[in-house]
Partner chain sequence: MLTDLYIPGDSLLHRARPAWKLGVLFLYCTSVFVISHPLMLAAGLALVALGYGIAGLGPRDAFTAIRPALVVLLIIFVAQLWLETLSLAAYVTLRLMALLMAAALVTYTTRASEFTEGILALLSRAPKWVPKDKIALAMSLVWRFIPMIRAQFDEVREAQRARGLERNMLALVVPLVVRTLKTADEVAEAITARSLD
Amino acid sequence: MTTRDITLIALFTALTAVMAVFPPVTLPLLPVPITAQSLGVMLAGGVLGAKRGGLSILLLLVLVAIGLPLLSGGRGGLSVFFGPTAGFLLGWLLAAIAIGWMTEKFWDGLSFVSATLICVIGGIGVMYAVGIPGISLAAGVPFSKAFMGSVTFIPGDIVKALIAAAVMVTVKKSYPIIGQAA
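Take the sequence just shown and give its structure alone, in the form predicted on its own.
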């Protein structure tokens, strides 16, 4: 791992943390807020690739675990890993890795459409596959209620996927990071 890799990992950790500043939207059905931070997850994987993108989110989660208030609403500390958002926090790590892996696989033919699909499958699909069962377990609500409450987040997540895809394609054209040695 080079100094450049470490710098990129730290940069995307900071970018994802800064996205917590955007005010979260909380819905009455679920105790999980809508935040801009999932956009940071999509960007980390899509711009840095699986290894560096995953490490950037892992670093963010370690910083949160030691108590830094880097999540929406100024939350941090170990308690967030035992609450309703715990599944989504784990989902962030897996989503960044999945998005990065798919982006690397389809790098040569990466277009806005393929990047959007990567963000939808890796970003939304993976995060929800881990996050919804996490809500159900941690909040003690039936899976069906957690699922139905979570579908209200999908339109916003699709907008984030479109933004991330546009950034991924632009970065590929102007300053490709993934095509270089990781």
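Hand over the structure of the form predicted in complex with the partner chain; the form predicted on its own is what we had up.
This part shows the chain on its own.
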């Protein structure tokens, strides 16, 4: 870990925290607004790679846990880790690592399409694989019901995966970070 790695980790923690104040976007026909914060999670992995991206999200979660209101809607503190959607926060961490790992793996041929796929697998697949059992466990509802309750967020997450992929490809061209020593 060089000083530059530490700086990048801290910057993406801050960037993801700042995304909590991005104006939420509403899509027609969608009951829930799209908030930008999980986009920060995808970017941490997709721009910094598995190790630095994962540490960056871990640092965010630590700062939230000690009482800073850095999540969207000014949420923070320990209670978010004990609420029904706590699984999604663990999901953030694993999603950032998974996206980072896949991006490193397919770095040489990374295109908009492969980057989108990576974000969908990591940012939706991994995230929901951890988040939904979390809801199901906390709420005592069967997995399938918890799943049904979460699908409304998926279209928004697909939009975010597309944006994250576009950013990843732009950054690869103009300011590559992955591919240098981590």
